[in-house]
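One chain follows as structure tokens, the form predicted alone.
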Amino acid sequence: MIEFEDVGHSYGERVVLTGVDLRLAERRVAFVGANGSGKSTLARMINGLVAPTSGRVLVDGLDPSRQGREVRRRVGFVFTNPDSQIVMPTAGEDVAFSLRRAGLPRRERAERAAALLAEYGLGGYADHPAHQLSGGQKQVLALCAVLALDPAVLVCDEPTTLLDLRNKRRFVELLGGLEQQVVLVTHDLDLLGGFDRVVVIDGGRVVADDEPEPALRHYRALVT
């Protein structure tokens, strides 16, 4: 359960979010809204990357602002640009790097990394230079590195922005098959048909919150 209780946020005098109240229990939730609407700020509060300036956020009863380490064990985060998350030379090393705190021998970390890559379509790429992968492959690699930590919640902040249509669809299909609760921030409205809930943010407020079809109809009317 992710809870936003009267959440507000400001950057100096610029108000980004106002009075957001949400309880997110569904398996697949999307945040949509125009650039600057506050949707990414809201998503980043889930794992404590941004702290609210008023109200509070809870993840399974834990406050990311005060219990950040515990929350980050439960919440994984995938950014727009996978290059900002890839830190090791090869794909296998990058996923294995996420497992370094598990206290596993190096060989076991490498084996687990290779198995995870294979599970998500990157079998045989463990020794491939990570930054020479295609854009779609890099985003899958970033996803695998996060999933290696076995989070309960996965927050994805516009992860399909840099991908072509084929890779966008494939990435969202991968999200659909995960056991984790997924919170997706996106502009790609056509990819949300299989989601349970869509929250529309405009001017820092929730203006629609429903199943995909009615919520997206409201959003399209809003922007036109």
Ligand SMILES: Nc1ncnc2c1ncn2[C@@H]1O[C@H](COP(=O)(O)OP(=O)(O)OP(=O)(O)O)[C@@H](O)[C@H]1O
Given for the second form:
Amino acid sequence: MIEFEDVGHSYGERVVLTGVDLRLAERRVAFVGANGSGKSTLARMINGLVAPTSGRVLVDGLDPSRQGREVRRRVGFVFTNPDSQIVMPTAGEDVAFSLRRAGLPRRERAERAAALLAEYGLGGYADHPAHQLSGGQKQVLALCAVLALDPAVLVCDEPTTLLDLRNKRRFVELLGGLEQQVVLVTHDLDLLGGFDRVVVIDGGRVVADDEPEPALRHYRALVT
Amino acid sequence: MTPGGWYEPGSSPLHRAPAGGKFAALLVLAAAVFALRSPAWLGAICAAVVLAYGVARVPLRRCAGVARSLAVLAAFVFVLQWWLLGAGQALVVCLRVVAALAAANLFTITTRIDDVVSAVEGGLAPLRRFGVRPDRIGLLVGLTLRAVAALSAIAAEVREAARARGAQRSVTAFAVPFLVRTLRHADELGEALAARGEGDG
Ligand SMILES: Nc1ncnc2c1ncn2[C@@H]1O[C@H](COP(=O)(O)OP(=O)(O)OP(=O)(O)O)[C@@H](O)[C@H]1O
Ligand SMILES: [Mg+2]
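Got the form predicted alone; could you also share the form predicted together with this ligand?
Time for the whole complex; same chain goes first.
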């Protein structure tokens, strides 16, 4: 359960979020809204990358800005650009890097990493230089590296923005099959078919919060 | 040095040798190369390194890549040293550079970074009681090696973009986007590491 209680945020003088009250228990939640509306800022609060300047955020009752370590163990985060998420030279090593913290012996780490890559369609790429993968494969690799830590919640900030249509679909299908609770920030509205709840943000406020169809209707009306 | 100068999967004896041992051997070789002055000896070491590439069964494509960048560098060093110190000295310096860099490249081609990191951690473990965090230093080594690849990729892209705009000679057309992108990369990398729980101890 992710809770925002009267959350506000400002960068210096600039107020970017005000009065956000949300309790997110659904398995598939999306944040949509115009550029600069505050979606990323809100999403980053879930794992403590940004601390609210007023109000508070709770993840399973834990405060990300105080109990960051416990929260980050529960919350995985996928960013837009896979190139800055992949920290090791080969795909297998990058996933193994996540497992390093689980204190597994080296051989077991490599085996687990290879198994995880295979499960998500990157079988045989364990020894492949990560920077030579396609954009779509890189993003799947970034996802694998996060899932290796076995989080309960997955926050994805525009994970499909750099992907072509086929890879967008494939990535969202992968997300659809996960047991994790997923919070997806996106501009790709046609990918939200299977979602339980869509939160529309505008000018730092929640302006609609509903099932995909009515919420997106509201969002489209806002734009036109 | 070369972008893409990274691990090449394989099963040769050099691939299977422990990373710590290989690293120690590389250090000894580098020290020897800088102590030796005889072109004959240095030439022999270069030949031995070339032979080692054969033992490691490094694909020709990779060998060619290493050879190409070393040739450019060696030519540059040779001309410079010839001008400054004369031909004999220039040859010695060239052979040193070629031997050391070729060996270092062979190390990165045959060794997984994960193994290097583990070896560094293992080697530094005794320092733990003095407050050194071997896992941190291991991560630092891994990220440094990875940063070299990231920076050369950014440099290549920025140079390409500058060329596309016909600004290949302009220093600012390279330096400004290179700096901006490097800083942004550093920011994003830091965030991604924090999100993966690195720094939480
Ligand atoms: N580090 C920062 N310092 C100052 N201002 C920032 C910072 N990060 C974001 N902002 C500002 O906060 C506002 C909200 O940004 P945010 O990134 O949350 O928007 P977003 O909804 O994710 O937009 P997009 O769809 O473009 O990703 C913007 O006006 C942005 O300029
Ligand atoms: Mg954003």
